[in-house]
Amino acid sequence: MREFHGVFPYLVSPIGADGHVLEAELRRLIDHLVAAGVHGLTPLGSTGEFAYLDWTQRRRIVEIVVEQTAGRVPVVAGVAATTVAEATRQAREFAAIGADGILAILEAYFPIHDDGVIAYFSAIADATELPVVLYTNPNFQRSDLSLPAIDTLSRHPRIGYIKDASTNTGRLLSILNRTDGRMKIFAASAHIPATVMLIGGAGWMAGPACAIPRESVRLYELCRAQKWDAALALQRSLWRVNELFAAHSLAACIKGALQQQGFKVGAPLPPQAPLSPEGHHAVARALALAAEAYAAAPSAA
């Protein structure tokens, strides 16, 4: 099985007033990512709105993600269903683009038990080849995933990450003990990504590493060298960054960040609101502490 570890952004999903993809855009935010130094790109996770994307436009932003990286980062594509027919068909779908591993997500309308979350997500690793990276985000779910579920699906030969949302650090820490080397962990922004880090995490998957990539990867280096006064220094000026999301939704911050520096990647889809004036305001200022504390930053070297 293919092993991730690093800074996967999760890109965001331009599209036009006419639901077409933006795809030149995306394509320039790929390179620019790629080019910064991230680890690997996740198009269609909470950032990207899968939520709020029909199949065309999700299979089609794959597409561009898996022709424009050209094998030079690997892509893990989102998938997110109801339903286990819809998740193993979207996963053999990504799989034929070309894309190198999977983010599995359960959508529920109806509370799901463990044995029904298992069979998901055993279905997923199952109709593919492809690594598997478990997504819970308990803010936003109806099913989360529980430890002795965890505990299963972790024995599943391609199901090897997971990325967990839950803002509980401690609970992180008991996946890794219950999981006993099985499975490795991905931060989320709802985390510090050093803490993880610290504690024995793999790495991090999430929007901000789309806006502030050198920043992320340098933190991410310095992480790994076990430079912890550097790392904590540079962690408390990009957590500003996260902190935003409090006040303004994911999607807005990021897009509006990107559309500061220069990437036309459109607004949130409706009816999910555009950043306000004073959102664009307190992105900026963030955007320039990240600049500045990444200038100050030693090199992981």
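Given the form predicted alone above, what does the protein look like in the form predicted in complex with another copy of the chain?
One chain, no partners, no other molecules: that is all that follows.
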């Protein structure tokens, strides 16, 4: 089983006004990110607007990402559903397409107890041979993963990762302590990546890495090399990108940033609003600051 670590950008989902996937642009973005050194790709995360896409669109995006990546880095595809039946169906289809891992998302409508949460994620892990990354985002989802549920799930042979999108960094250390080596942690854009690396994180899965891939990779390498002073100097500037993405709508922000970089990825699906002119201005400043900090950063070697 392939091991996951490093920087995994959440891919935006480029969709045209007629609902079709903008295939050429998505392929170009994938090549760009791989060339920048990212360690994996994650289609259909929050930034990828999974909640706004129908199955035809979701399936086509994973097909394109798997084909275009061609094994250069692992592809961890987002499975998101309210029912066990639909989630396992998605997982099996993504495995058949050739994904390297599953990012598992629970979309509850009614409140749900730990038993149901555990049943849902276990069923996904049982459905294929792929490694599973648990995803929890208390800001946007109507369920959360409790520490006891995470502990139980960490004992499944194929559940070895968690990506936590709360802003509570202490919770990550609690997960690491509690699962005692059975669970690796990926940070989200709501955590400071360098601090998560300090406590033993495996990397981060985040939308901003889609817009600042080489900067993110350099930060990761500096952390791995324990060059903390240089890492922090870079981190302070990159954090402004994360702040921006928290202030604006995630998908609008990353799609806007990529448009500024020449990728015609379209707007978020209506009724979501595209990035405002002020947002574009703020994004441009943040990207420039990131590029500047990158230029000043030493190599990790």
